[in-house]
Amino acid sequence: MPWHPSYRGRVLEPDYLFASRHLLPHFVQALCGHLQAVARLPVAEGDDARREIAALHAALAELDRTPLPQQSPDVPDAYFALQRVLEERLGAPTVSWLRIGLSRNDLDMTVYRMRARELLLAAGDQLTTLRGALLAKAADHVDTVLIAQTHHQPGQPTTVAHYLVAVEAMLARDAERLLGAYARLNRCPLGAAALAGSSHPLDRDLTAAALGFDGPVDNTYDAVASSDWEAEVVSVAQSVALNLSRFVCDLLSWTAAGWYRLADDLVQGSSIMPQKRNPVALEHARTRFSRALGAAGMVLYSSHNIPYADLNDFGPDVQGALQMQHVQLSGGIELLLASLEGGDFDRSRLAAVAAATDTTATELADVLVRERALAFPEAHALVAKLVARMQAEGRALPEARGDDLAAVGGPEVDDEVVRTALDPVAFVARRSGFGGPAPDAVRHQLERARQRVERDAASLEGRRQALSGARATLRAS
């Protein structure tokens, strides 16, 4: 009986549409691991089967470079596609080993699992780019003073290098996220079969070392039932995310200001103001990372309320949801590095914007606590004072000296204490403690930072080496 036209619209042809494109080797490969474990069953031996069991791992190796064929009315999905393929080239007999112990259950897990890795990979290999790129920046200007904000107001001078290791320290956190979450979903669900296992002795190490794993799901109901690795893959893409839409959201204020400037191929025009320069690049960035955490939902919602068991709701139904978060991260942090090393802080703009701030209050306060032993809170009202006083008289308070304390009430002091305490290069340079942002703390700070980008590549490759060679001993063997 044909499939009933909105079951074969709605869920059966897309999901082989979406197989065909980002499953097919996955399939492949697995039954080939599949395969190598039935090979090692007491049933396998005698030399018609090691013949027929080698034919078919040879058609399968064939079809690992093959196209599925178009969707025939009768078959589901791309495993009975590729069954069908394989019974007419060497019959449904030979085909039948393949049937051994396996489930479409631990079958398509093994292979979500597979994609899954293919895609925190590339989001690691995005975000080590991403990083080393902000270290380069950061490299550039160590002694870029930045009026920092807190509660959306200037608050304190830092560095464009103190504040771009700042946001490469968050991304690190989200590597280590990254990589967690790939060793955890890196088990293998195969020889799990339906979800009780299989009478037959299926060498389940053997298979995940031939797929690349760093073994077997140790439960055989965990390994078609769980769906945590797919919310923990969402959840690390998410924090990816929210973290760089954060940095998004400054680098835009900076261009609006003046502070940050694109390069002419990351901005448009307007269509009848012509002074206009859109920083479009960053703006599509800001959507997209928005779109990542939309996607996420889709996923994480399909696990909600659901029975512990193997179902569509976390199968297939979410793969597409799972591809949709790529595409949008990848796609937002690809604008975002290309503004980063497309675009530049302004030297002259901040160099005037911290002559004229009033954010290095805090350091004249503990001035006067340090030299003229007063207590931080009464030295704290004095500077509060004399910022009004600056303020009212409109005077940039990095030009007050030593009268104008005086004159709200506080000790005699030399006009150079007071300048120098209120100029932001030296508020920036007397920060020099652990984690500060003196020019030197922050050269040590940016040398741990790329040892850790380092690590981290060194970490992503040997992942990427493991998969290669398992690929390439499947394909030999």
Second form
Protein chains: 4
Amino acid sequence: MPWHPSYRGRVLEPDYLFASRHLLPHFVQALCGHLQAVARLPVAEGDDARREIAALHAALAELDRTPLPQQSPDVPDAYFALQRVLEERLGAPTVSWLRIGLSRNDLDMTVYRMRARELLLAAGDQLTTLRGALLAKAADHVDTVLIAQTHHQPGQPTTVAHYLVAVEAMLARDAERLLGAYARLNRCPLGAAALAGSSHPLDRDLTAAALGFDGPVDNTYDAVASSDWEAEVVSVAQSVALNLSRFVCDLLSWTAAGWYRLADDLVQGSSIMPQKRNPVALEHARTRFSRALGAAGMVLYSSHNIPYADLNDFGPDVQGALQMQHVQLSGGIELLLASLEGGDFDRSRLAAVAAATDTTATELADVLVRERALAFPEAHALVAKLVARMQAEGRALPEARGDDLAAVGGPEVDDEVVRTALDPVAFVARRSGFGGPAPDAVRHQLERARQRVERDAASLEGRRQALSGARATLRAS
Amino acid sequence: MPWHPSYRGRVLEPDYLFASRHLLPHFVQALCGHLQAVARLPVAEGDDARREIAALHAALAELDRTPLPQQSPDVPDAYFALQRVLEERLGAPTVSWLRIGLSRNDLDMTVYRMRARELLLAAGDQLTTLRGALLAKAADHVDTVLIAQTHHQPGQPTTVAHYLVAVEAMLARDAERLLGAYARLNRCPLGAAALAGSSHPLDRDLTAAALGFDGPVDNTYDAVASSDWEAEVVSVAQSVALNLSRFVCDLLSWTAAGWYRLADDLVQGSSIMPQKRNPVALEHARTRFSRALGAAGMVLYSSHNIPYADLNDFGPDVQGALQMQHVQLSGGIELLLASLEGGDFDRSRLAAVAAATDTTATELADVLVRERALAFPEAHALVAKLVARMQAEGRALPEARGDDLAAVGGPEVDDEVVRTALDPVAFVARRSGFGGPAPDAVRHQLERARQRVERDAASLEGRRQALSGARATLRAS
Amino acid sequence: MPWHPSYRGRVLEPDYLFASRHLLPHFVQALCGHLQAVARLPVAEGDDARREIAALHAALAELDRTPLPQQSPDVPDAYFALQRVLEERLGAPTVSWLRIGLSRNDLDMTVYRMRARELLLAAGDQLTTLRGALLAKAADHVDTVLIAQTHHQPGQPTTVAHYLVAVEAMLARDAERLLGAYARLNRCPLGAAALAGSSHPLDRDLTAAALGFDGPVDNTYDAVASSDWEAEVVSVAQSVALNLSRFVCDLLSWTAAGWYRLADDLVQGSSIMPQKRNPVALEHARTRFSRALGAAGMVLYSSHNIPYADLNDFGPDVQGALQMQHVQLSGGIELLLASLEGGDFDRSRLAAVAAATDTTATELADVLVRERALAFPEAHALVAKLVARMQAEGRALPEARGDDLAAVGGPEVDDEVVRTALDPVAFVARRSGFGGPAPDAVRHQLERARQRVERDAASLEGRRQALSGARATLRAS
Amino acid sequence: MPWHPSYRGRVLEPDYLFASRHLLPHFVQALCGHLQAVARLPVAEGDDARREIAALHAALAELDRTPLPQQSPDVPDAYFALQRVLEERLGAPTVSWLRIGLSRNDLDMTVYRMRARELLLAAGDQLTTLRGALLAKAADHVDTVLIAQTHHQPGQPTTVAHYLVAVEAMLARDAERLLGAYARLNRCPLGAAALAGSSHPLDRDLTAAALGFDGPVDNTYDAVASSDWEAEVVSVAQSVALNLSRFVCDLLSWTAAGWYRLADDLVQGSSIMPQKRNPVALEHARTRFSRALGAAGMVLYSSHNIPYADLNDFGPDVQGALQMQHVQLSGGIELLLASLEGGDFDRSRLAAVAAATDTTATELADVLVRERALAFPEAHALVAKLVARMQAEGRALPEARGDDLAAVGGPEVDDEVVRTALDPVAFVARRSGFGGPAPDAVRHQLERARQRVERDAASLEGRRQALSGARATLRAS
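Alright, leaving the form predicted alone aside, put up the form predicted in complex with a further copy of the same chain.
Shown next: the complete complex, the earlier chain at its head.
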């Protein structure tokens, strides 16, 4: 009996299309892996069996390279389509070896995890590249003073490098989260069958290893029914998107202020306003992060208040949402990376801003505490008066000297002491403690950051090689 | 200068593709509408101008039917692509009439609203059809007693019809919300240009009417910068999805219990469990409602904490999310509709359940209040004892008689009084007040419900005719 | 039997506390309303009955003014607590009149809607006040030219008033949404009992009117089981929060740029940086809008994938979330209002910015089209050259004259024509079409906006009077 | 100058109240820790300094035990209130030692992380307890056959223990996530001052160790400006809530079916329906998980699209949301735990269901493959016929014998082979592979699960001891 047109048009067809585009190699590989375990079963001991299974494996391995046929009306999904292709070549009895101890439940869940691994690795690589770009840019700007805004007001002098290393530090934690998510999902559901496993003694360790998993999911019910790995994948993406939304927010402000300048191929003019130079690459990065954040809701709602053994919600029906969130996130990262590589801070503008800043006020207060033994609140009040005086006189705070301090009731202090206290470059240089913005301190941070980027890149590379190694072995077998 | 490959690949190309698929007719129509206002400008008074504009209008109107050309490397978007096509036919000077007082800002926002109107009308029609199906099914089951569950326990007898009318009532409010959203967004941004309007005296009422809008958006800044209409569209969809998630939850339980049965073309077997008859149409409806709920987040995040005049976030970049939520919602509704039309309640099972129910206990308590003047708490306690007694004896509560009541310390009551008090059919029949489940009461509700469905269908039809009327007039002009 | 400590501590106690704080008057009023319908039942015809019911009504009406007693271990909730208080005064038989045809289901749902009405009215009044403040500020700044940013770049001249009216226009739509939500939820569930209504012929119209509802919820199942009104309430709040997040984003930028200045009692210094003047009122407004947006999720998830007759999820358990979202939203609005009333645009800064702007470039292009019959793209290109020339010479664009235009290959144009084309004040003045920023155009918009504020204020006032009228009548009866 | 009433009432007062309730000990401890680093600064070398700092430390340490004073009008927050209390006792100069190199930024961020540690440890302990309860219940039900539902239909036999171990496996991964989140946030911001660190050579390692952190946050900008740890905390809670929402969904269905029975102190009756026994503990657990899911949105939105150095959004203003999500999650876990400990599976009902099941059909197909060398599809089709035959005859499938199989065209098979193939107990017993439901296989899983619970409990205990050790050392110093 044919499916209802709504069921076909709304469910089977889009699922088939999605599987054709994104899941086919994983289906083929997973079936090959399963077949290896079948080949070792007692029921497969005879010569005929061996021959049939070998032929099946050979035919199957080839399907990797051929697209799925057009969906025919009586075939619900990619799995059955593959089966039919094989049956047409080898006959149904041979192909039936595949179905021993296999359910669409464990097969699908395996395939979805294999797909998720790829998405995570791709996102992980992008993070590595972006972190590298942040550190490279930071290395260029270890001495570039940046007046950091807090509360939308000039806050304190720091450096561009100090800021960028901080951004990288957020992403370093995201990379850890991503690797944690990878480790937790990289276990193989195969052998779980519908949920209770099979009465055939399938070697689940073998299958898992053949597909590059760290091992089987232990409990077979858990193997097919749990969806927490998907929630984790989208949460990691949310974390990245949230962190980067804040970085982009600053970059856009700085672009507006002329502190940061994008290359010409990343800005766009206006159809009506000839003078416009719109930082569109950054704007569109922002929108992608917003959508990556929102897209998580599709995955979370899909696993909410559903029976534990219900698989459609987080199985076939949510793979598109995972894919979509990935596209948004990776689009945003790519645009941001382009904006970093095809853009730069304007040193002269930043220097001019620093020269006119009053954000070094705190330091003068600290100096008065250290060198004149004032209590901090007293020093704080005194400096506030000095700030007011300089503003009233239309002079930049770094131009203040000993006389000015005295004029607001302060102690006698050498001009040079006042000058260096109020100089943003000196301000930064003095903050040389662990984690501070002083150039040498930042160089140490950069070194530590480079090491963690390398460590994470190596982890990702190890993961990738494990997958390609397994694939090669499986093909060769 | 060519765009950066990331900008091209991640932004321009997917946007162009989306515009080709979903926005082209709206672009053409909006440009035609704008041209009508341009034609009435003082600068367009000469004969040459008239001739050029007429030629431009004619060429433009045709583009409706031809697909957009392949995206060329120096054309950022659909608007420029259309312009170039026209320039190749008519020369740039003629085409430049189009750009008078026009910005991509007001053009895009107009086009997005036109697209949203279509999505709302499509969703509105689906709601109408679903509500009709609910009422038709209800009309079949005015007498079918349903033991409603509350707190996952048998609660009280009502009827299938009473339940279904309640579901329709939720959707009736959703239809109101949808029509409210439509009215609020159905105002035309054209003439707002970049945001400050144009110095050309464009007749914005004329343009609005030509495109089937109820009028122009008043303030031109509001016209291009506001995104609240999108938040409203996705919120209405969330309301529908949330309401239907609850209905589907019940239908799935009832399918499990054999109270509801789906047609064969809406269920699916198992690859491994031959006895399975999985209500997949309903399951996949549920997943679509979950995703429609989650997809709203993409739209909401996109308008969060952005400057008022930033348009990319909720402009080009969020149209795919609106489209996607629509696909999820409409897929869910379609599958649910199929499940209603290709499925039915099993009267005999429901009757058997009703015959064995103890949910009429409340009614006996009420009868004791009415006819024996017991205080309600006393009656309530007495009936609780009767329930316990019948359970202990393994008898269904509706089989209780006067003796049983007396045996637990109750007053003397005629057998017939006890029997009818405990009979679920009588229970329902007595609940004949406004809104109650008694057959006649429900028939009145059905009548009111049919009237509101008709009213809403007429509103939608009126909206649709206004659009097609405007389109026809515009083409003819 | 006492409740399990977890159930008591996690459910019953916090619910009781919440009811004590927020729901008590609604419980009392709803019970009074129900009692009026009971008094008209056939079972209440005798003199004794009348006397008892009158006494009960009198005792009940008083409870409005006394706090709920301490929760005692055997009383699950506020309803039973009230009942017990009454029983101690009047004896159980008298109090039992209350329970005729009443369930906690319909009582609770009535009370929650009554509470939601108050929250909506409070939010509605705040919106009215805020809209009034926006229009008042706009009226002060009809001539204050604002260079609107688009894409984080100076975009076009408009006025502060034009901008503020646009913001009000968003809120005007939100007010409509709020009133729509109010109308949809302002129907009375009482008489629905557990869900199937009662066999007592309760006059539901009477009860509804007594409590200020527009009428009963028709279908009794719908009356107690539907939660879409809650989804609508939180969606309206989301819309307001989203709209205002964008306005606050601009205000914060403008505060940073010195275009907007907050009063001293709305800014905060730094414990360490004496020169800081942090716009904290606006910052904390932003955070409240973020939380109002997020809080909606609590309400939406609570109604997702639950059976239709499950009431706890969106009943007692979600009222705190509704309350909390309201507190966030109203806190944000109040802080924003304070920032509007205790802050102002700095006219001289804005004027200086306008005098140096190159955003009038478009207008010069339009003038060349109108007066020199150039095609728009040609004019656009020419003006782009002029902009470049002036930038290279370090002159502001509005200082350009006919010679400058000629120097980049343009036609001869009178100095005055060039000057007025490039003058931002003239730019604005020419945009005098419907909805544009020209002072008179904005004055018309202001007039229309004031009318809609008055209309909505009158609607809210009508709603409020209907409630207080019903309350007064009920007390008097 | 006094604060604006809106700022006071909407921001300062609720924040002060929250700090009084939840943050006071952390403030005191963090200040003590900071003071230790101050004591080692060059500026603190003299005897007077030592004496003052010692006095300050002593006075400070005491404040742990005294509640904060009433908020006075000129004190913005808890930090200033503490300072004033100290100044009243010791004089301002002594207290000013505290302010050296300290900002509210690093102090607040430290305090919030200290609070988050407590919430995570509390949630972690609850998870441990719940996992223990799941495994204890599982140990009781290793032989209790459960017919698992898939697609809302009877799916396959497994055991209660197998199911419960799967649920524990999800929570084991959540515990890992929680510990990962803890490790990432357990680094100390102190010494970062406003964001650029201090020019005083504060020993940040010392401070971090004194407060039980694993070390300082490296980069000082990152230390105060990053909010990703909050996103991770709420995401972990979402994962737990999502997983448990699915478990509760099943428990509620099983309660409805009589498969699971709650103790009397966890169910509630109806005010109107005497026979009801509502599983309210589970219902209210579900609602708490829904709200924990939704509450995450408040935290995520708060960090979205804000400048990197803006701290209010995810600082003071979001702590209430973190607290609230925690209360919801922990309330849900507690209610679920009570429902596990005060409830049990009904063995006889489950046994009766198993005896009548047709879900063993797959196994018979597998037997035919293994023992009669049928191809699986053929066997599958044959068994489907047998199922139909037995249904038609009104016999349970496990009652089928060799004759029945033959009657539908099957091969001759011994009665005993058919019987054991169709027996659900045998079905389970045969699934003895790794992770399967056979009793011994589950006992192995239980053993592995117990080990991971112990491992995680030890990790949590180690974390807790590190904190209390640091606290003790700090007090003693």
